[in-house]
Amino acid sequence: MVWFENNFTKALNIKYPIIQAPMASAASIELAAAVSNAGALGSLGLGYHKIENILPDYHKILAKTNHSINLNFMTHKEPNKNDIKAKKYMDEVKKYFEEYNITEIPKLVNTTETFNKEHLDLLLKMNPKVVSFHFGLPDENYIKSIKNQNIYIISSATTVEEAKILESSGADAIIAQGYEAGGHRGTFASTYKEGEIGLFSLLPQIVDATSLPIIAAGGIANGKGIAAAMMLGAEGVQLGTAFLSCPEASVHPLWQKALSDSSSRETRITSAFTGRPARGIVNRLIKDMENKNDIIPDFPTVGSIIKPLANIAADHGDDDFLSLWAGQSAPMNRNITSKELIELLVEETSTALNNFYKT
């Protein structure tokens, strides 16, 4: 038996335990179509997507690929309500919108729905191989049609504790995201702080806390990394950053450019940019926000105000206010097709866990 052939790839249908991970500021409809016609787990992320556009996009992904499809959602908490520390972040930020002669400053608003009735309805509709959530899972009653239906689903863990709740609240896997990820921590039941905690260290105490199929996340950028995450337990792997610098990326030339000078530039964890943490390369706002976490309206209306402000600087060359969500192995990226990179994370693979075994 190869290193990937095993229970987690049988129950998915795929020859690679490799997921693209849902990016979905970034995983295009051609990048999962590409990545599971590789022999991956194409994801695509759904958690921006008017609810209109949801069908439509499935069925465009479909005319591309026969083969498994991941769908992601967001389980957010809705935001609350605070015109005190709405008007204190508005005056912060007022002065980045008078730079580019704005006078209209957006309204704070939300951006995005948490996974609900009408998103349920879809997904059973869409009949998906696999569905997976960001920030926990839905509510149980959801959970139930969703198990009844046969889809496979999939949340992240920052914690050991937050991977026994989705054990037992009907996880069929569980994504172990270390501190090293790119974009958004799935942290959901734990303090932020208690899920800063490195990839190599939260998998194999995950992997001995729970029964189900772990999949390593976070820093993961070759064939070296998914080999040691397989020796210490993971059945697979969810890369992000690595597949930020393919063609078929959905990702801004500014983006990009950031990506490429990554090895200059380092990465921090952030709640600028939506209301939540995440991992991207420090820019001006990164840099100007820091210690100011408690201006910050909650996720996800932050993105009502930054995204603007962001789309204008960029049209001015500008990455100052760009969410370049990146992981920290970003040095590492390779700019080659999404096809050729999973042929060349297989091979590194096997040729490292061969290496190993013959010494």
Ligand SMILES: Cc1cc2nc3c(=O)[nH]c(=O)nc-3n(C[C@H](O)[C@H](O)[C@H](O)COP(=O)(O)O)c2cc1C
Given for the second form:
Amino acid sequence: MVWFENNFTKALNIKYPIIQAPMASAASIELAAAVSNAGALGSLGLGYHKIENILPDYHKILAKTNHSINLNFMTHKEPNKNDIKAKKYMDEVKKYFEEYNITEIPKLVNTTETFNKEHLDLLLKMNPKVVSFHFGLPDENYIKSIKNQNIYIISSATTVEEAKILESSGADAIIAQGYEAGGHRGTFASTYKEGEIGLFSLLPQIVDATSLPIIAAGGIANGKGIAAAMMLGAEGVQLGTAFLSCPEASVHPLWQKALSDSSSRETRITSAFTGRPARGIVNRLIKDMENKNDIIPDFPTVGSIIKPLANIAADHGDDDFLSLWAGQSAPMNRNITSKELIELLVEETSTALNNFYKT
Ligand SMILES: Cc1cc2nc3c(=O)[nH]c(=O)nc-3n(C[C@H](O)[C@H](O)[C@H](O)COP(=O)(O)O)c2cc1C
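Having seen the form predicted on its own, I'd like the form predicted together with this ligand now, please.
Zooming out: every chain and molecule, the one shown earlier first.
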């Protein structure tokens, strides 16, 4: 049996156990469809989607592929209203707008709703092969309805404890998200500190502690990384950052440039862009907010301030306020199409595993 044929690929009806991470706003319809057409699992991150755009975008994907697709939703807690914190925060960020002569500062509002009944009804209507959730699973009644329709359920764990919760709550597979990962930490039941575990330590512990297929995520960028994950017990891998340099990804040119320069620019975990810890390439906002976590309002409200600021700055050629999400392996990115990337990853993994077995 070849390494890429296993129970996980059979259950998802895909050729290769490689998932293109659902990257809300960065993983485009074109990227997801191209990945699925190439034999891996394409994902569409719907976390920041307006509800009325979900169905039309799903139909756009269906027009481009008839292979399995993963739809991804966010299951964050609704933000707290804390006016004192918000006032301090607004006083802090005002100066950035003034630098661009903007006097009317946007309001701090909730821009993104958590997975709710409307999302559930849409999901059941769309009936994709796979659904994945970031920040834990939704309500158990929702899970029951999804299971009734045989949609395969995946969610991320950043600790063994979270993996056990996902298993007992109805997940069909678990993503072990290592600390190397780009974008938001999937942490939902442990503290963020407890979830600071590298993939090499986290993955085998989750494999041993649960009986579900485990998908490795975080810092995997080539076939050697995939082979190592398989050796540690993974049945699949999820790569995010590696796909950001594919032409089909929807990535701002300044972000693309930061990725190209990533060998000389470190990545760090920050709450500065959204109010929730996420890994990105260090820029001015990350540095400025380093010791100001206590005044950053809750996810996802911060985006209503930082996104417009980032756009204004980007129009001036500054990446100071852009969320340059990237994992620790960003310097290994290759500027090739997603189809070429998948073919290369499969070939490299086969070579790595064949060489390993050679005496
Ligand atoms: C730009 C970016 C956006 C992301 N957005 C999401 C998301 O919307 N939903 C989700 O489940 N994971 C998201 N993630 C996390 C990925 O699912 C995954 O854990 C991560 O990309 C793996 O690490 P890597 O980037 O080193 O490959 C995002 C990651 C990146 C880099």
